[in-house]
Amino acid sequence: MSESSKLSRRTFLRMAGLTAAGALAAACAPTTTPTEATGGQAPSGEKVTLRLWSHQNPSFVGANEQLIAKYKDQNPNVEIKYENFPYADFITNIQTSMAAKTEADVMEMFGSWVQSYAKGGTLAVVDESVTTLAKAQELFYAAPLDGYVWEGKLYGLPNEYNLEVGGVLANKRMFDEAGLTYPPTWASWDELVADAKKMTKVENNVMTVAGFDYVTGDGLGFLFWEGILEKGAEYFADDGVHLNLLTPQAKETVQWMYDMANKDKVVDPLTFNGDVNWVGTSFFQGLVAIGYIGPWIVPEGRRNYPDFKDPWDHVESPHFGSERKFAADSGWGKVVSPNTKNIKEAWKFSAFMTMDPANHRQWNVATGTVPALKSVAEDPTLLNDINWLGPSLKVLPYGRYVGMLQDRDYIWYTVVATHITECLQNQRSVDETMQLMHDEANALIDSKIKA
């Protein structure tokens, strides 16, 4: 899958993996003999060995290690060999090992990739002894679960509801200095922009503080899909496969983003964007008053900027129209190889990680992510452990899965984020941008359909 240079959550995870402690290059080679696609299970009491693969983000590694130890305590006949890789290597490993049928028994996979792998026949269907699709639909929110469904079959179990909708980071010091109400209670985007304009700072024609930074690889996509849906349109074409990015609502949404940068001037898209001052780092350096980014960034910001002392919160963001409607990714979760020798044990372990409410919650708390399991997200005591999740938890019922984009990262980053950023930087007009995105997205979809 391709990826834009615009810094995104996936790019950030790759970069974080490069700085993680420990040399894990040796983990790139399979540590067990390639398994056969028996679909069987070890006899009762016999020692079972499972391999788990994940990317190398420190928070995710720690969460997985804790739950692996817990599972092994409860299942002494099961040995779990955990291998984690720098993000880019992780993706390459999955693709090359699947071709050779040497992949791990269980893999931590980003949910919005799952349909493409399921379509290619490289993932196992969830064992019905673990759950059925109907039961899973009762337990999980639709947005994260639907990415794991292909042609009516369930191919994995989500740990996370991935979204950047519903909340923004807000710097209390900057609100106080501007004489603004804090925490803000914006009734509209216009009110947010009005506040942002009062906190934007420019010195010698250079923006030193962005009032509202939304120019990120993930954020531009989330705002784009949300704007289209809340304005009453649909981004899929009538065939449900291609995209229609030429609706008046799509254009209005990009025009709104353009105006914030070029008319209201709450962000300089040349100085503040995913390639330069990314909101995930610039907010925690005191360079952004309001930052549009998912709640997953909070533990990363705290870890990477321990000296940042400004008081801040994750506060509710406004929306278009009378009700919230948005498209979201299917976040990280667990999938199983069809080539494992111990498919029932692999699914049992995956369900332990994702379907047990206590374990699901433990994983979310350790990683700072939003739960995909309804019972965990709806438990008010969750905010005792992740106190910044409040705005995100309120919007979860209103999201839908973004849909089968054929190549999610290419559409989201290379088509949408890159070209909208170029538009904000005045490299081309809004009309030209809409046509370019429409044409490139559908050309990609056509190439995948014909492949």
Partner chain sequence: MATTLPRKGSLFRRQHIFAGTTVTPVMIYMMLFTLLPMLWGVLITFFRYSPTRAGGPFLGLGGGNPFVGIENYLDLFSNSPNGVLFRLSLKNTLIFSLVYVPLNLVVTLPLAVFIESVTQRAKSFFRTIYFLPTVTSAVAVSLVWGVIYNPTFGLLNLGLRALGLTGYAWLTDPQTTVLGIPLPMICVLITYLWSDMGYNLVIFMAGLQGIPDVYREAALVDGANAWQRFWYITLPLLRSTLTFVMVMTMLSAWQVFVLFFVLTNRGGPSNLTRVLVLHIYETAFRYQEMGLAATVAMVLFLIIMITTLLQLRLLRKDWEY
Second form
Amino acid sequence: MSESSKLSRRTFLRMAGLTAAGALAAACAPTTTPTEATGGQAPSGEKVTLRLWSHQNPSFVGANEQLIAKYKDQNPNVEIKYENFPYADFITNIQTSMAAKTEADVMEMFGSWVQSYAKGGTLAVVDESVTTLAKAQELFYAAPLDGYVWEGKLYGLPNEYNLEVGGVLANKRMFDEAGLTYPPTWASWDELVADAKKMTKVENNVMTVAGFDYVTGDGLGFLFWEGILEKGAEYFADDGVHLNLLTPQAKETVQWMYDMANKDKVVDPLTFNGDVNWVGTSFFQGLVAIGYIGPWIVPEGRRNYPDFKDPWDHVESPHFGSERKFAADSGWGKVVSPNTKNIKEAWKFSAFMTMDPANHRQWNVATGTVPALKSVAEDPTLLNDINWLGPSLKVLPYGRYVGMLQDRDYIWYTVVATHITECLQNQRSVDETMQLMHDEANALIDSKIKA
Amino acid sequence: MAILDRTSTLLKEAPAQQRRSRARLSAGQVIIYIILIVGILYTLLPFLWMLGTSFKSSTEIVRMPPTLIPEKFTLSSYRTIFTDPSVPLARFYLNSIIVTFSIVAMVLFTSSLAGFVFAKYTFFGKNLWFTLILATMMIPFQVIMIPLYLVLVKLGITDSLLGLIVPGATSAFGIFLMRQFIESIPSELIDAARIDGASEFGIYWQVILPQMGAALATLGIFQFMGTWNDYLWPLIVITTTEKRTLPIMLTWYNSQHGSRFDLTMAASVLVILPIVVIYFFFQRWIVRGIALTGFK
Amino acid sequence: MATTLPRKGSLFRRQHIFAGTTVTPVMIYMMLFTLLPMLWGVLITFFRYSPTRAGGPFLGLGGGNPFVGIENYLDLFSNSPNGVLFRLSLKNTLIFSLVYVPLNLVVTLPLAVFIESVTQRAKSFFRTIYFLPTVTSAVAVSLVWGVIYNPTFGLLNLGLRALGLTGYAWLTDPQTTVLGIPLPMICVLITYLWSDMGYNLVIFMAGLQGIPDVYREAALVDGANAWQRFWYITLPLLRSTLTFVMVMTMLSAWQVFVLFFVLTNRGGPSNLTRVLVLHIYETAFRYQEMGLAATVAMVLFLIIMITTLLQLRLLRKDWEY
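For comparison with the form predicted on its own, kindly provide the form predicted together with the partner chain.
Full complex below, order starting with the chain above.
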């Protein structure tokens, strides 16, 4: 074996030496300007470089690119370096770079993440030259904007109003085959569920069509808060910090969800939930008749499933009480790093993307999202560009921001969505679920406010 | 170490084994073959599924019941990826090749040299240093990610391929592995070279390295696999799309807002393919190397 | 073991200089890129730290990231959300690793024996194919297996239905258990076995080749059947390999991350597949408590270290035959 080892050593080392030398040379070449990103190296003192970060969602990326190009045309002295990251790891990226203070000048953040960062002092307050909180409150809906407000200060500007309330996906073929009116005109959830029952299909004990799929990480939270509010209760405790999930209204809402899955059997929560056959996918695979999800799914569905043949729409959905009243999850928007060297330019650019009505609208049209600016949402010509927004636009004034949950992901997903799903799957009774959610949510809030 | 003494003696005896394996197909052997073939199905099915899906149209993917072999072969997912203007695929390949080969070359050199010194020399604090090296292998990467990034920022090499290459130049595991292997090389060889007037580095270069073909190949391949498949760390270090490495493709079409499964599978094939080719090329070495070092 | 004894005089000095000049740069390098980060990890276990909170000037510690003494360690044993999730993750990690190791051995050892018994050419074919999954990226593995397990149009349920059986919601059913192990955990075990068994298979094959033929031939002469030869001859002689494989497999099982992050979508359902490494990652970044995460990492580090030390002790005795 010594002969072959010798040969291999030579080839290996030769290969290694060559590649290492070449590789290092090549690696050095494109990295000669690492400081360029943070800007400020222009001899004329004019040229400014801003970095923008966002997560990697094709339509969001496209919308941002359009507006960047437009901004560069209007501001030739500004260079925008746009970088994006896979969604699942985006926060890891932001946080790692925050530790080194090397995060981008402008970041596209989800509104309900903003408060915890603002509280920690890792975001910049909106520059007075761009807008004040009072002025922003006139321009934007409260539901998206309030996610960006912490202790009376504004920390960012929303691009959209994120909601799953107001509309649902509906598969016209399934309605027609079941002989149901289309587009549906549901006066109550009961009517929706009655329709859903007629479209649900089970073959050999396997649900092949879920009549009404509402079991998703986002959707369960939205329905839960909406149910509590419309039934006339409140999920925050009297101190405004803790949660009170033991009200009869909260229990009623979960009971209602439980009944749909277990009495009406319009969805099998084992095979349709946030982890598998997620409604944003399964609807476009013909597995769901009515899907509870926001209007932003429409362009995604069209792009991801170009060959889906069934006709479908995003149609109006019913509500619980006499009037619409719901909590929304803020929305994607732009925030600025306090470590930026060009804070004025960064805010100017952020405001260009979010506060200018024409740009705001262009962004919403490209991403299929709901405007956060009142003037854009109220403009009737908006429907010419995004004709599926109708149901969502109607409900916008009735929404409020979900509130400071201390750790939104923990409360919304780990507590509410997870435990309601478990309840629907018959792991725990409704009463036990309410108590568990109440205890876990408040334990988390305690641990966060302790410091 | 004992395991190496044992495995190296067993390797010498290996040829003798081959005599035994010739036999008629008895009933027992038929059963054995059946079991082995079932195991092959378990092993290959996911690969076939991935490959099949990448050649399906997006309608065929969601068809019920699904097809294992595409009814109609289409290259459309590959075409979409190759023509996607936001995907600098050739650049990703090049970056991955640069990073992987640089790291493999450096790790082979530093590990074998340090392994040699730890195996054959005595110096102050040797055991302490070696224990520390071992300890670094046991800390979950998720925890040292942030401070490691801080170091790169101080060095000014974030968002560059150097930022991926530089921290990878040494490998605790490589040093451990090489020391294990070199300890089994008789010290008499070294003494003899010394008497012949060889320098200490000369001993490493001319006496030790030629003995280490299989061990180097094994470490090389495993380092190659680890670096080539590394997903999270490059994502943290590199922010400019053009400087990213290939595994970013795995999640490129798999966003929070729904995924293109046909494209994701085609991208997976594109990521896996080079490493599979290299594996088939080097697989004999890997097997021998694993046997020699007892590594996993 | 075989270490050249240092001698006095120039030769001794020369060797010392060589050792110093080679090991010092390597050690400095490792200090910078591994030990230093590790010390940082130890340091922040005494702080309530997250990079999302701007702290004092030194590493962001102090201020919004206050010193908390050993509070993070005490938290692991408390009834706080983190303490509960930590213990759950520890339990899941134990289940996973304690089931995985025997599962792996029960599959790979017989398989190695079988492969060793076939002709040389078939042997190298089987070995090559069985090892193939180990080179595949874990992210890609999770994506493909995710679809295989899909309850509605996945390959697995398709097969079961063809046999007239009902399928399962493999990755999302929190209630179905097999021998007390949740079904999703079983799925991760099967996928991890798929991606990992190649290593042990090859090690066992090498071990089997190392057993001198004379033993088995003697047994054959004495009239022992195949099973007896395996049980009384092969297995005892493989004991050292077995110990080694067991501990190495255990160590890698403790650190599986991607499968639990991608395949079961961050430890779902109902945190049944939340393991320690995932818990560390989620606590650090998603729940923004990196100090707590580092504390959990220290516990994991201790477990891994103890297991390794145990391994070294076990491996030290009776190797030769």
